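As a starting point, one isolated chain is supplied in structure tokens, in the form predicted alone.
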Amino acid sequence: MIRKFRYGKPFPTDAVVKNVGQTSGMPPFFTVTEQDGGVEYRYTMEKEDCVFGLGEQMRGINKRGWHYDGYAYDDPHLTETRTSLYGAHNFIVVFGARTFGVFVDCGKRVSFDIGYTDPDELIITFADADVYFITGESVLAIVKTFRELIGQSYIPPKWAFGFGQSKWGYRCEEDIREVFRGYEEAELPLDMIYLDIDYMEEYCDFTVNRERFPDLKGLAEEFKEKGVRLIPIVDAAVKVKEGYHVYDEGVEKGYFCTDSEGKPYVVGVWPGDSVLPDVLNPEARLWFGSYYEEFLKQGIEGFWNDMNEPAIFYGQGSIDRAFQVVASKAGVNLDHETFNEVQAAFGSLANNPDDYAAMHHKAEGELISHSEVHNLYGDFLTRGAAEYFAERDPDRRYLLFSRSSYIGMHRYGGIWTGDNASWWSHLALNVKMMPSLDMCGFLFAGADLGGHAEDTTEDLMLRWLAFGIFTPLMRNHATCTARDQECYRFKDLGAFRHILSLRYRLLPYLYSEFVKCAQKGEMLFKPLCFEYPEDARARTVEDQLFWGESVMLAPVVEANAAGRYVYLPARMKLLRFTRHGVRERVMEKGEYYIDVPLDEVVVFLREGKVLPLAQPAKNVASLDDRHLTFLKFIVQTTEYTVCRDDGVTKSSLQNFETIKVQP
């Protein structure tokens, strides 16, 4: 059951696709207080209650014990003290004495205090929102109902499930060729090479530096023939530069965000002075999306959208104030307090709330402060590209994913989880974040494998790949100041070859499960307690996940670990993928210590299920998914359904083949 309550005058987010009538009276379970234009929900939790959801957030699968903000925010320091990340995904499920879901549909900040102020209190605060309450017989039933409410998840082309290599620092065509040669000579599979901001001319969107990339179209066509696609980045900010066609046309048509007087609002981003497309204006949104044609004509079929929270380095007002503070301290003895004042003047420049408040959109015929709709920006920018693709070729699927997002964008593209670091804790965070993202509809998701910032190590990279082979978006990405972490640069190439090859062997299963989950509104990654809600031990396990219908994952996420403890909530078969084959072992319900060498991958096959495998391939184009073998834990003939689409068109996604598997 879904019940909807409205507070104030919420801006239409387009997150919901199913019409739900407004409910009168008070919402269930909560004490509601309305004052000063805001709303506070309070719910008393029982000791056994867990709270799941919030999509892209820090900490565990169970969000109890911390406070979180639904507020899209760019800050690369992803520590446990963070209360918000790049996306705003305001959906939670309370699981315990009562089980129910809550979605706060709101374009501005929403706060969730989940046992932080008071260990037994859930407190949600917001203003101007539609709030949806969902009840059902289980967490999975509630999630399915919510996913039906917000619409079907985006399904990329099949090649997008291959492995991609990225780095901020591939500055020219020769760098791209070097990466390709490195993977080819090491006999490591590869499907994509990503282009970060280095390919642009003066950091201008939809331009190419012709000195560094003299023939991008030829390069893209050459690599595509080899089974590898080039994936360029697109940033939100447009450089202020007369003669730059995107800027000139946007100014002429009034398609950029403005100040309160209607003049283009200038902020500082990669190019320096920049303006932001007013993507809440449908015409401006489609206009910006149409510029992706510049790359489509060059044979590019995939994109990653960045800096679209929107991230700003400074606003003109805040940087002027900072310089005034510094000028006033010239010649002054900088004691502790005075030095902190100077430091704070510049430390508070980036993504300053005052700068956001001074920026305006033209929406529904009037100017509206960006602060009222901040969470929607990354969503609507990515949506603009998807809408243009659909208009250009309604049946074709393109790769499109974004850093910032709001629930609803899951229909148009995927996400990566932003600027993580080469920390073991961020590998563990990657594991814990996947089911929360699935709950909010973001099935095509993944983290920067090996870590974006800092310097990775061979063992961390191998362990991260050993989990990354299961995530739909699989990309190795690092910043320009980090050590080179392409897989061919490490010592034990055999281990990397084995683990990456396993991704392609598993791809028929991953792809089929992904498509089925997207179409049915189900989760690809599930915590153990979602399947075993009565198992008290399962509720405490946060580093094991069910993956699709057949498999349980138990990745190693600690440094120098030779293995790990695993909890089996039911009888399962251990599958150990070694360089020399697969070893199998049936194990009863219980707790076990499992050895997991760095060059092996261990998973668990559920009883009554099968796991299809293909032969290794160097890329998706060369993958033979018609001749499959099956690993089995069955005693009678079982059926498994494989997606048999063409990998490119939307209409072919209805093509499935049911295969009978004998014991």
Contents of the next structure:
There are 2 protein chains.
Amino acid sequence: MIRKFRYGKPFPTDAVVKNVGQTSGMPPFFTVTEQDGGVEYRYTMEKEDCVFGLGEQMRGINKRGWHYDGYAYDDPHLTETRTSLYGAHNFIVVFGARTFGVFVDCGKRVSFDIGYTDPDELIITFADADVYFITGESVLAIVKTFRELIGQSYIPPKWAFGFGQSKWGYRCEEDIREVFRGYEEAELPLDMIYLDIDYMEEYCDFTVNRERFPDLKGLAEEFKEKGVRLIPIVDAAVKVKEGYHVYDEGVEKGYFCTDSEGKPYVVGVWPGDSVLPDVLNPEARLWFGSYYEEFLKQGIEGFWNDMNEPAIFYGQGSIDRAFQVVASKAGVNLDHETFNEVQAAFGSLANNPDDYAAMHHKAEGELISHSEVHNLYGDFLTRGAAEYFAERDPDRRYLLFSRSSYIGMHRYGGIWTGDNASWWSHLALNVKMMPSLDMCGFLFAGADLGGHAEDTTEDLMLRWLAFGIFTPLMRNHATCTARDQECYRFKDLGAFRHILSLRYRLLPYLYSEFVKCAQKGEMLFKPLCFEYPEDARARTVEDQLFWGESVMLAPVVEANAAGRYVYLPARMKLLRFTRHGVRERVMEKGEYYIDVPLDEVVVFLREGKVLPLAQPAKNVASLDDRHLTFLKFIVQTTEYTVCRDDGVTKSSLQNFETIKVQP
Amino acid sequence: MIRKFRYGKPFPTDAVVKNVGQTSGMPPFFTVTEQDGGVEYRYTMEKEDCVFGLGEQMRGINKRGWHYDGYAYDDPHLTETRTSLYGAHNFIVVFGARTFGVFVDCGKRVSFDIGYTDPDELIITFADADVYFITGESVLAIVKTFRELIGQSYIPPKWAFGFGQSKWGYRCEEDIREVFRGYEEAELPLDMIYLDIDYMEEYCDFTVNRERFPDLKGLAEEFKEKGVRLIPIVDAAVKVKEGYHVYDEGVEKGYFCTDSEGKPYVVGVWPGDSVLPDVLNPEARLWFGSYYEEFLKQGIEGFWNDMNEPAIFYGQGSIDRAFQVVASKAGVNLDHETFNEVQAAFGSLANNPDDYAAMHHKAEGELISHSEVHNLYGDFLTRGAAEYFAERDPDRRYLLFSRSSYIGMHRYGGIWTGDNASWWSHLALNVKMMPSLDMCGFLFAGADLGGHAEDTTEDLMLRWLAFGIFTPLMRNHATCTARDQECYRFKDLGAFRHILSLRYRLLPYLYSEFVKCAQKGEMLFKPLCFEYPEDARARTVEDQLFWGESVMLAPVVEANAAGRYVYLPARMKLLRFTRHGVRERVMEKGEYYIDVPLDEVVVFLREGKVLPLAQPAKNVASLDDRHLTFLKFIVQTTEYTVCRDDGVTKSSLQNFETIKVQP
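Starting from the form predicted alone shown above, please give the structure in the form predicted in complex with another copy of the chain.
Below is the entire complex, every chain and molecule, led by the chain shown above.
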């Protein structure tokens, strides 16, 4: 059951697709305090209560013991200190003495204090929001009700479930060719090569540097014939440059965010002075989306949208002040305090709330400060592209994913989880984040495998891939200063070949489970206690997940580990994927330590279930998903339903085949 | 067996105390390459080889899979990216196909690539060093041989094993009184309150701000009567200020580091323009040490030495260049590259190698660049104080510990592991670092419990204290911007009381084990595989430690955990310290999941061993260690040896009592 409570004047976020009537009175369980336009929800938790959700966030599956902000924020230092990442996903489920869900639908910052100020208090603070209070029989039932409320998750084309290689630093056509050759010569599968900002001319959106990429169309077509697609990045900010068509047109049409007087609001991003498309204006965002055509007509079918929190290096006013602060201290004996001031002058410019407050959108004819709608920016920018695609070819699926997001965007595209680092703790974070994202509808998601910033190592890369083969978006991506981490650069290529091959062998299952979960509003990745709510031990397991209907995952996320502990909440069959075949072992419910060598993948098959496997393939196009073999843990004939769509149209997504599997 | 190899012209570090003759020829196992004065040691590791050691460092007990620098470095961002911390402890033991130890004795940067560039290669790079190659029957035997080589570890007074409270931000006498009252009223034990830089006048060493601390002597005496000692900080850098006695005297005597022409080298630290005592000059360091007398005569008996890597905020030349860089970009349209340049101008000034290179020491009459001896600075500064104490009162023990250190300093003082953060991962790091520190002689060591930077939470604080009760240095310390984390500020005071009390109940054991380990060159904290070298499973256990002769620790280091997995390499007795008493359970060798509530401490008693317990006490002075009870896992009469010194003199450290314990 869903109850809706309105506070203040919420800006329409389009997060929900169902019409829910407003409830008067108070929500159950919470103490609600309204003061100066702000609202505080307070709930006293029992000792054993867990709190799940918040989508893209730091810390555990159970969010208890820290405070979090629903606030899209570009800062790549993903430490335990952080309170928000690149998206704002304000949905939680409290599980324990009472079990219920809360969605705070609000484009502004929302704060969740989940046992931080007081270990036993859950305090949600916000203003101008619709709050949806959801009850149901179980956590899974509540999630399903919420997912119905927010509408069906985006389903990309099938080839997007292949493996992609990316790096900020592929500067020219030859760099791209080298990556292709590297994978081909090492006999490693590959479906996509990503283009980061290097391909652009002066960091201008929808331009291509013709010296470094003389024939992008030719390259894209040549590679597509070989089964590899090029996926260019699109940034939010548009360079201020007269004669640059996107800038000129946007200015002429009044499609950029402005200051309070209606003049384009200039901020510093990659190209220096830039303006931001006013994506809250439906015409403006469709106009921005229509520029993707410049790539579509070159045979490109997939995109990643970046810097759309929106990321701002500096605002015009704030950088002037920074120069003044520094100039005022020249020649002064700088002690601790004054030196800090000088250091902070340029160190604290990025994503400054003052810049957000000064920037304005035109919403239904009225100027509205960006602060009021901040979290919607990445969502609406990505939606602009999706709306253009739908207009261009209503039945076709394109690959589209974004760094920033808000609930609602899950209907238009996927996300990657932003600029992580080559840290073991970020592999663990990747594992913990997947079910939280699924709760919020972001099924097509994945982390930068191997880590974006900093230098990776071969063992970290292998362990990360051994989890990444299960995430719908599977991309190896690194920043320009990081050590090269394309899979072919490592020593034990056999191990990489084995693990990447397994992705393709599992792809019919992954794809079928993904499509079914999207259509039914279910989770692809589930914490153990979502399925075993009565099992107290399952509640504290933070590094194992159910994956689709048949499999439980238990990835190794620690350096120099020879294996790991696993808790089986029920009888299961261990499946050990070695280079030489699959080894199986039935295990009873209980606690185990299992060996997991670097070049093996261990998963658990649930009782009564089967797991379809294809033959290895070098890309999705050459994958034979008609001839599947099945790993089984069954005693009677069992059915498995495979998605039999054409891989690219929306209409064909209704085609399923149910296969009978004998014990 | 120890073999010594000399390369280039090593600067004398005084790390070793035994005279080891130089060996000609090549060290065993390694391929040695010498080029341009640099030396590379290369060893091909087998798959199962582990590498232990490096003292204060990031990552696991097994150091394999990353690269590390022996390089003292002040940077509080302790992420997985880091390659060095505040000390340089260049001793490793390779354990596996072959087992041996290597100590690279060198004041300059030493690099250890332990399977980073190539997963199977150990590569040590250095110049001008004595390399000690140590073999023995086992890892423990090698460590013991090394510890004999470097001399006996520092033993502080007994009261220093009590619990201390610290925070940057106790600005005045009333702040200190409030902390004392807080602990007293909450009935929480306390032995020390630390004074951070707040007590000084204008950040000048050996001064006290008389407005905020009108009578430090009176306060120190009053508190000492109540059983609580004040422990002031001493920083390395001396403010440039005419009329400030330390500066004036140092300049007059030529006791500060200079530029290449012999003029005092000015760097920016807390007070702005500062100079650094030239501690490589024995007269200069004793002179600096003699200023501690200003506190000793006020009844103070303990000190912590900070900022002695040495930490430099900026050098005079580099800050001028930074101002120039910024000025040159004023009014320019800053794109990504130029904006980075401006940001980096002030962001990259700290601890700049150029400043270190330009700064000089006077060593045996000759000017020598700081770069050549960098890692020795903190060691020799602390040694200066220790040498003064020994001159003042040869038999008396003072509390003295340092942030920066080099092997050799372990004879003069302890260390804290520097500026960590309130992160669960730093609790885990604390656990992993203790045995590595013990290998290098730093027995009196501990981390900032609860975390120095960032905001802690009650559960993190409790779990951290539940490990911190086992570390010789037990201090709760936080930075000025962090949430208050004195134990009395939390909700479940009963849990804090129970855990802190346990420290004092265990103190007779901790102290006795500590003194014995120091005297015998043994480790207080041992990884499981050091005692069970044949047990392959034990080799991968990174979060359990033997603590002294009787106990195995298995701390909980994860948020929202209800317990943890434990591997017992042998039969042991679980001891569960609850608020209501101790519960015991014998457990066979094997893998277990055990519950560990937030307010309980679980340890394991080894078969054939006993654990003495005292009654709870409010401080060390009031601890009755004559009436001990024993927890036992024995079938026959067993002996336990207790240190019966007077707690303050060196000579009394030979007094032990062996107690017979009946089953």
